[in-house]
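Single chain ahead, written as structure tokens, the form predicted alone.
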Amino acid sequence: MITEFDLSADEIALIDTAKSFAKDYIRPRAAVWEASRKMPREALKEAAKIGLTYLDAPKPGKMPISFAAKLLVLEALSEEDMGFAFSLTNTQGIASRIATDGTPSQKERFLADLQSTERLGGSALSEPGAGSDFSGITTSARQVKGGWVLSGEKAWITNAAEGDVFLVYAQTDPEKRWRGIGSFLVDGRQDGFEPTPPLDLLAGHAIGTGGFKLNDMFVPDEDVVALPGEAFKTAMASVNNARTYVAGMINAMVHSSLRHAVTYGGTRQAFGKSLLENQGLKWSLVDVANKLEASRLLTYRAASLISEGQDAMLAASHAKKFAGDMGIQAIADCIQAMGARGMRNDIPLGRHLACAKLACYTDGSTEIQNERIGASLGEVYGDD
């Protein structure tokens, strides 16, 4: 893997730790996690023990790692199980928000448990009837003395299968659309929080996708994270980071699939020579490698812009769209190159394929990326 990121010695060591953990701990267990269709809580705790849950909100005396370094950590984990990596980074996101902007009370109540993964969390935007149309959410927030009362249902939420600390987006005034949306830190151990059954998906159960209902749940004023009008802007600002992470995770799954296909093709003999000596198969894998390198460049360009504090909206959309379109076909081609063996559950290609498809809906569907890129066509490519 070639990158041009300027990484510190501590960041390089952390990336190496993630690679070793992925190879030695995740690889022999990921198929079992998928078969059980449950979140691997013990694995998350093991990741916490070696420092992989302190990326955004480091331990006292440690510096936060760069965006690029975190991206490479998540890529390393996604080589073996994207679901695990995605679950990990979503809990981290909430911990980071609390560590950076949270009140002393929030830090005392949540931070240590989130970083140790005793509690899991994430952001709750999507609903049964609202996903890409974020401004169309119907979960309501009604102001009362001392706080707000939240009512509604959230769905397709990472870590909701077992999590109970969520940044919930709710509508305070439907007529204002996005300007009426506020965000609230919700403690699922309080009255009014009702988990719904986890979603039974094609794969990716380590993500813990599920939902919950809020039944007139009271949230005190101190747990208002962003007031109406600001919450939507904050969510849209952070989504560029998330889209870049997702692109990197897809790239990692393609790299893993290519590694398996090349290794198999180089050792499997047929008609007196290795499969990889056949031009047709070799060229099909060349196409995968070529598109993977292009996808990495788009992803790392977005990561560089984010690291430099520049506007990465368009770059992140390009990266996520290209990685999503590329990833599904590339992984399928690697499965084809391995013949029937590519369908076995003891190798990760089938799981990668399903997760790559799931990633096409995560943090903005491919169609949303088309809209974002399309809106810039005149400005970027039109006549002067």
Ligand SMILES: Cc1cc2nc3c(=O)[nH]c(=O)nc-3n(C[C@H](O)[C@H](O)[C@H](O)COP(=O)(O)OP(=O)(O)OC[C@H]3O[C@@H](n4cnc5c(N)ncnc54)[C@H](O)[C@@H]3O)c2cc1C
Given for the second form:
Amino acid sequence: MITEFDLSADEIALIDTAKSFAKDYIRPRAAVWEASRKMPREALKEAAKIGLTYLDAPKPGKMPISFAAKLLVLEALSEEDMGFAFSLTNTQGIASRIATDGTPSQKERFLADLQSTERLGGSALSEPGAGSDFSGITTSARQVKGGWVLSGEKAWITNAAEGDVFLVYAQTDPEKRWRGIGSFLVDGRQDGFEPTPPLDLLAGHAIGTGGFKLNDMFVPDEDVVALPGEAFKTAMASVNNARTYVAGMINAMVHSSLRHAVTYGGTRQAFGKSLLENQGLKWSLVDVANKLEASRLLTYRAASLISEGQDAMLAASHAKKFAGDMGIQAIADCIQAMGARGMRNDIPLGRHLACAKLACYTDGSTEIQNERIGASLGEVYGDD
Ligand SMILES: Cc1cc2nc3c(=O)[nH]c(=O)nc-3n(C[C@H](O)[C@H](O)[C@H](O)COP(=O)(O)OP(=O)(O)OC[C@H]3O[C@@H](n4cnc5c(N)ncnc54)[C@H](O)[C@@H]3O)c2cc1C
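Just the form predicted alone so far, so send over the form predicted together with this ligand.
Time for the whole complex; same chain goes first.
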């Protein structure tokens, strides 16, 4: 495996902890979580107990971990259940924001609860009527004495099935499009927050995808996170990290699927020999391995740029696009190589396939990555 990152002893220990937790705790339970179509709250608490919810904002006295180490932790968890890893990292995303830039009162109100997973949360950009076109959101923010009044509806929000701490993006002046968008820390335990029913999906229920309405909800000035004009830019700045770790999550699901297919193919006998002794079948898995290695290189290149504080916009888009396209086909090929066994729910391949598809929408769809890469074609590949 390619892991050329310069990791500290603490980071290596944390990655090992994540690998053991994935194998010993998540593996035997993930199919049961999926069948229940609910978020595994107990499992999130267990992850908190062993330090996996301090990836972005460390415990006092501890060094922050690098982006590369975080990526490898999320990959380890995604080998068994991407939905679990995705939920975990989204709550931690908002915890980290509060830890880094939050006021003393915000830290007091939210931080410990988010890191223990007593409360869940995330970022809320999407709406029933606006996804890719983020600047087209219609949730409104109206300035009043001492704060803002938010009205509208958010949809497709990670952790909204059970969460109630969200960084909500809202429009202060529709004519200004992206320049009018501000972001607000919303406490769902206050008046005006109304959860909508969680979404029933093909799979990935550990993500807790849902939504909420904001019924003239008052948010004090203190909980304005980014003013109009700044919020859009900060959202776009953080998306490169998310695109890169989502690519890593897809790679991990392909790796897990390949492991199952190779193990099965080595033992299953057909026509007097193991499946893997048939060149056609072996080559189909070679193709999966080959594309997985390429995808990892793209992902780790983006992660290295992020870790070094360099511009990773293009690298992250390449990584996510490639992983998404590659992942769906590769996991389907692994299922094919296992015959009907590949479809059983006691192995994770079906769940991986559905989650790889979900991952093609989160943090910018494949087509939005095309737009991003397309905008750079002239500069990167055009004439000198
Ligand atoms: C599991 C899951 C978790 C999510 N979590 C969150 C979350 O925590 N917070 C949040 O805010 N959102 C979240 N989302 C929503 C996600 O960000 C959106 O699904 C995504 O932005 C795409 O928006 P859409 O689904 O509304 O598709 P649309 O924007 O309606 O697009 C429909 C199709 O058209 C394509 N398309 C759109 N514009 C163009 C274009 N200009 N050129 C070519 N093709 C185009 C899209 O790629 C897509 O294939 C989540 C989604 C999923 C599936």
